[in-house]
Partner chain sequence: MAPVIEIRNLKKYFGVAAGTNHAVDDITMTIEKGTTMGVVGESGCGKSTLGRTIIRLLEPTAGNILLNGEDITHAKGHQLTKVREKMQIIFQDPYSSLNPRMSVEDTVSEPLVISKKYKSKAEINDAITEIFSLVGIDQRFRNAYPHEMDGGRRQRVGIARAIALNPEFVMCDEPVSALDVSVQAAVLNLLMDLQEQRKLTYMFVTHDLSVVKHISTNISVMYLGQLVETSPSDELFDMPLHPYTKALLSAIPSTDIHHKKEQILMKGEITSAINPKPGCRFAPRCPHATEACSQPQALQEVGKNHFVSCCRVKELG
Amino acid sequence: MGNNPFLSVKDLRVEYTSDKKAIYAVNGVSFELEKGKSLGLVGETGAGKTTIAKSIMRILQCPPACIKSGEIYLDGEDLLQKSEKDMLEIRGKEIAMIFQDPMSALNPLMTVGEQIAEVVATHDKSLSKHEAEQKAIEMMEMVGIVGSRAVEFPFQFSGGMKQRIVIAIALACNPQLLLADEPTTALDVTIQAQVLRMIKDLQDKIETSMILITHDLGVVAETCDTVNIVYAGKILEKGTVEEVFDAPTHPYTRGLFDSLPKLNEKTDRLTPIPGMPLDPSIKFEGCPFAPRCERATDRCRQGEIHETHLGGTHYCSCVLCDQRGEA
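Just the structure block for this chain alone, the form predicted in complex with its partner chain, nothing else.
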């Protein structure tokens, strides 16, 4: 087991059923994450990023969602084989999740102190009520909110502070894996910078591994070690942030970079990606990006597209790299 990565997801497939139609949300996703490192999952709306995180946390509602196949190993143990009772132990303690919207992630009828203490008490039964409350106050101070505000309710806090409380709840039990689902999308840039810096500092302190879900490539560049580009429930390109940002190879990754307005260079026109994302209720063959790709050929529309190793830890699932080593 010694060389095994800390988290490893193998060929994960998730489907939703709605109106008797299947929605293919995650279509064979595999990736790994080392201890103490951060992985960015980047993709557009509906790419399946949140579904991947919820599968790891095992909080997908079933039905409508169904994990069709795959293995998720955390520290050598397959989470998908665990009973719900085991998962109750693992959730919050080993794996914690930060949700996108801090406004709806907190219980409006409980004080924030109670909400942090609840997690602590659930996972450490030996603690007295008072000790759990003390720990809650400690956590609040760690995320930069004065402990005396533990008796206040969520509505008394600003958006940025609520998100910090959500983070305090997530980190209260020193989880080994943190799933952060667009943790700063609802926040302003200056507050976003504060929150990202804080997550990073705390992560260094307790050696947590993190999966950061976002659609913002800038946030990935500032926070992550490795990055996976997700499209239509598939990973099209992955590697370290340096590998992918220095040499984006998949036409979709390149399209994403090209469509961003740049701060440090003058462009007269942006280059949008033509077309629209796939209808997820249609099972595709070949590359999911082929209908929008200018360089697509017949080969792209049939059979399985294999991952090509571009060097280092850089992989790209594109026929063009398969043929020439580089697209």
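Please supply the coordinates for the form predicted alone, as a counterpart to the form predicted in complex with its partner chain shown previously.
Here we give the lone chain, stripped of any partners or molecules.
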């Protein structure tokens, strides 16, 4: 990893309290992201991906959430040590988030132009109301929507158009870091491809770093430079997209790839990963994937599993790994 990464997350641990029971959502996550690069967080629903992003954004609802430990450095400054007043300046201007559901992310009582202009005016007090409105129109046109539609309300737009508006809001102040939480989940395949291409083009244009949260390995292959495989609040494997996709090493990573349909093979059934995800209310020792892993040993269930360096930037947390990257 780089000596001075743009974003550095170190040993992040987040818990929720539900019915007086602890939910272990994020369990010692560490990773880095370079300036202008894209990182994919991949895993099943409930793996802790969105909690990681919300921790970076500092928008977790506390309670029930609580960041138990960790450090999050953005351009050398620890965000977890910032006051809420400081974070109000940082959110939207330095860090922006594209939420999964555009329906809930937009205010139905305000025009889309007003919502974009509000973000611009909040972070640039020198702009007049007219200048903020003009900036909103520019952002709409940048994401492929005619500026004259700025006076319309969210219900007048299709799902794909709403997501473009959400992206325009997120990018309105040229943030240094963009957190995209499954931004294309609710869209059909054609619109999904358009939105992903647009995000990538805009990212290249304004040199924004991005964390893309998804369960779709194909989206990661098209969009990201590096990838982290997340399971039960832990990163089980990480590296560049080429390193992980060419040589998936952890049994869970292999399971994800094996469950995908292959165009060059005929098969009656896909190969699912057996079992169910770990109950997050159970504080598990060892590898969290062990209960579902056909190759698990007693060692997998005991003590902390350390990362093995497989070469380059490729790391895997599995006791079966050797220096050749085999598991």
